[in-house]
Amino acid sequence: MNIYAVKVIYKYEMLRALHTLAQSFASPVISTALYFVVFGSAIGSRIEQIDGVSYGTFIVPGLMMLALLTQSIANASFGIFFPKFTGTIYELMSAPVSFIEILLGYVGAAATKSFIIGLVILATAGLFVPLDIAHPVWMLGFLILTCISFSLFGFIIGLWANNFEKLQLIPMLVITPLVFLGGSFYSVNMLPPVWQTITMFNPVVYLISGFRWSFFEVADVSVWLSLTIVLGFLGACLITVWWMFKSGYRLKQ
C-alpha cells in the first residue's frame, strides 16, 4: 500500500475544499435554512405532527440526506472527472499507484467532506428545531456509510462522464427527484396503498428510514431492511469501480 500517494491525493482533494468554503459549506448551511424557512413554517403550521415527532424536527434527517448525497456526488465525479478533463489522470495510472489507492484518496477526501456538512448541517437544524438523538451510534454509522457510498457512486460517475452536462445529468434528474419522492419530507405511511408499494422501489426510502430511525425511533420499514440496502449498494458500487479500472472504462481513451 503506498501511504504517500494517497496521502497526497486525499490532501490536494481537502485543500481544494477549503479553497471553495462557500461552495462547499455555506451553500449546504443557507439551503439548510431556507428549507426550515419554507417547510417548517409554511408545512409545519398545518402538520403538528408526524407519528409523534413535530414536523419541523422529522424532516431533519431527510433535509441531512439530500444534502450528504447531493453534495457526496458532487465531489467525488468532480475530483475524479477534473483530471481526466485535463489530462492528468494518465500521469497518475502511469506512476506505481493501484486503483484502491487513488480511490481511497478521492473517495476518502469526498466521504469526509461530506461528513463535515452533515454535521454542520445537523448543528444548523439544531437552531431551529430541538433535536435528540435516541442512537447516536446508529446515526453516525448510517452517516458514515452514506457518506462513503454515494461518494464511490459519485467517483463512478465521474469515470462514466466524458463531459460536464452528463457530470450533472444523474444527481439532477434521477438523486434529487429519488430523495424527493423518499419520504423526505413526510412518511410514507401517509401515501394510498397503492403509492406505497410503488414508493418502495425507491431505494433511497431505505437510507432514509433507517437513518430518520437513529433519530425518533420511527421508520418506513426495518431498521436491519435499511443496513442490508445500505450495504449492497456500497457493495454494488465497490465492484463497479473495480471493473472500471480493470477494463480500464472510459479511461483509455
The other form holds:
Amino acid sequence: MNIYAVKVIYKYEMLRALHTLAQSFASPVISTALYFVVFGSAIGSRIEQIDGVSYGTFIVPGLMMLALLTQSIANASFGIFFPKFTGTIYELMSAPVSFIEILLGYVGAAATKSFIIGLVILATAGLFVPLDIAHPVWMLGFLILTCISFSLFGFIIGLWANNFEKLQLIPMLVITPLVFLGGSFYSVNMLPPVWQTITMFNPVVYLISGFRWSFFEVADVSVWLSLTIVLGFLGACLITVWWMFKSGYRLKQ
Amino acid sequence: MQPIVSISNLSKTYTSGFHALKDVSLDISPGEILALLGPNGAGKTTLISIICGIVNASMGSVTVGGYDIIKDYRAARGLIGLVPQELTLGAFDTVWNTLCFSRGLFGKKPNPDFLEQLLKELSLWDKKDSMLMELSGGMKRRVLIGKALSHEPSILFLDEPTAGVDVELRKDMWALVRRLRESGVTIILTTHYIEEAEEIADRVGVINKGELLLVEDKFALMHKLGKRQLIIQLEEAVDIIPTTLSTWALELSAAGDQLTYTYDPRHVNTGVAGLLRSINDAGLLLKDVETSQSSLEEIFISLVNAKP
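Right, and the form predicted in complex with the partner chain of this protein, after the form predicted on its own?
All chains and molecules follow, beginning with the one already shown.
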C-alpha cells in the first residue's frame, strides 16, 4: 500500500476545501438553513404532524440527505475532473498507485467533507427545531455510508465527464429531482397509490427512509431494505470504478 | 550491461485508427542520455507515454529496471520521473506543496532537506512559497522538472524540455541534464531541436511515422552518415569548371569563385590530395581551403526524407 500517496491526495483535496471554505462549507449550511426557514417555519407551521413528528423536525433527515448527496457528488467529481481538465492527471497515471489508493485519497477526502457538512447541518437544524435521535449509531452508519457511496458516484461522474456541462448534467438533471421526489419533504404514504408505486423505483426513497428511521423510528420501507439498497449502490459504484481504471476508460488511450 | 529500459516490438494504434508506433524495439543503457529525434506526430510522446503508464500499448512489452511496466507497475514507475511537454501545473498550489505532493505520490516519505536542495539546484528556492500561477513559463518548466525529480528517480523522461524556452534557459537545462547524468540518472529526451541532441546526447534515435529508423552513438552517426565538404576559394573567378577537373564531382558557386568537393571521410583515399594537384595543374590559383562536416540536422533531414 502506497500510504504516502493516499496521504498527499487526501491532504491536497482537504486543503482545496479549506481554500474555498465559503463554497465548501458555508454555502450548503446557509442553503439548508434557508430550507428550514421556508419549509420548517413558514410552511411547516401550517402542516400537521407526520407520523407523530412535527413537520419541521420531520424534514431534517431529508434536508441532510439533499445536502450530503449533492455535496458528495460535487466534491468528488470536481476533485478528479479538474486534474483531467488541466492535464495534471498525467502525474497520477504515471505514479506507482493503485486505483484503491486513488479512491482512498480522492473519495476519502470528498466523503470526509460531506460528513463534516452533514454534522454541521445537523447542528444547524438543532437551532431551529427540537431533535432527538432514536438510533445514533444507525444514523452515523447511514451518514457515513451515504457520504462514501455518493462520493464514489461523484468520482465516476468526474472520470466520465469530458467537459463542464457533463460534470453538471447528472447532479442537476438526475440527482436533485430524485432527492426532491424521494421523500425529503414528505412521507411517501402521503402520495396517491399510483405515485407511491412509482416512487418505489426511486433509490433515494430507501436512503431517506432508512436515515429518517434512525432519527424517529418512522420509515416508508424496512430499514434493512434501506441498508441493502445503500450497500448495493456502494458495491455497484466500486465495481464501476474498478472497471474504469482497469480498462483506462476516459483515462488512458 | 543490462539495459535499464528495454522496449520490445512495441506498437500503438489509437481508436481513430492512427498507427502511432510500429514495432519499435530499443534498449537504453543505465546512465546514458538518449535523444529521440523526430518531426511532430512521429510517435515520440506516445513512446514515452506508454513507458510511463499514461497510454496503453496495442502490442509489445516494456521493462524498466527489469520490471514489466504492466505486471510490476509499482516498481517500474517508481524508477521513472516524467517531465511532460505541456506546462501542466495546478494554479492554486505553491511550489513547495506541489513538490511535496509529487514526492508523496511516488511513495517516498517527506524529505524537506532533499527538496530544499533540489529547489536550490533549480534556482527556485526563493519561489518556494509562490503560487504556481504567479510563475513565468521558464519557472514553470523548472517546477515540472523539480516534480519529476522529487522522488529521486533513476530514469528521467524529458518530453520536449526546451520547447518554447529562450536560449539562456535552454542552456541552463542542458547544464542541468549533464549534472543529472553525472549523478547517475539515465535521461531520455525527445526533441525536434537537432542542436539539443547534438549538444547533450550520447545516442540519437530517429523516429518518423511511428518507426524507429535508427539508434546510433551520436559521433558514430555523424561519422557514418555525415558527409564532409572541401570548400576551395579561388583567387580568380572562372566561368566553367576546367575539363581536366571533370572527373571530380565539383560544384561551382554562382559567383564562380568557389569550388565545393563532397567526399566520404571514411574512405582511405578521399581524393583530396589528387584534387588539389589537379587544380594546380589546371592553372587555378587557390585563395583559401576549408572543410565542413554535416550536422545532425542534415543527417536527420536526409533520413526522414529517405523514407516514403
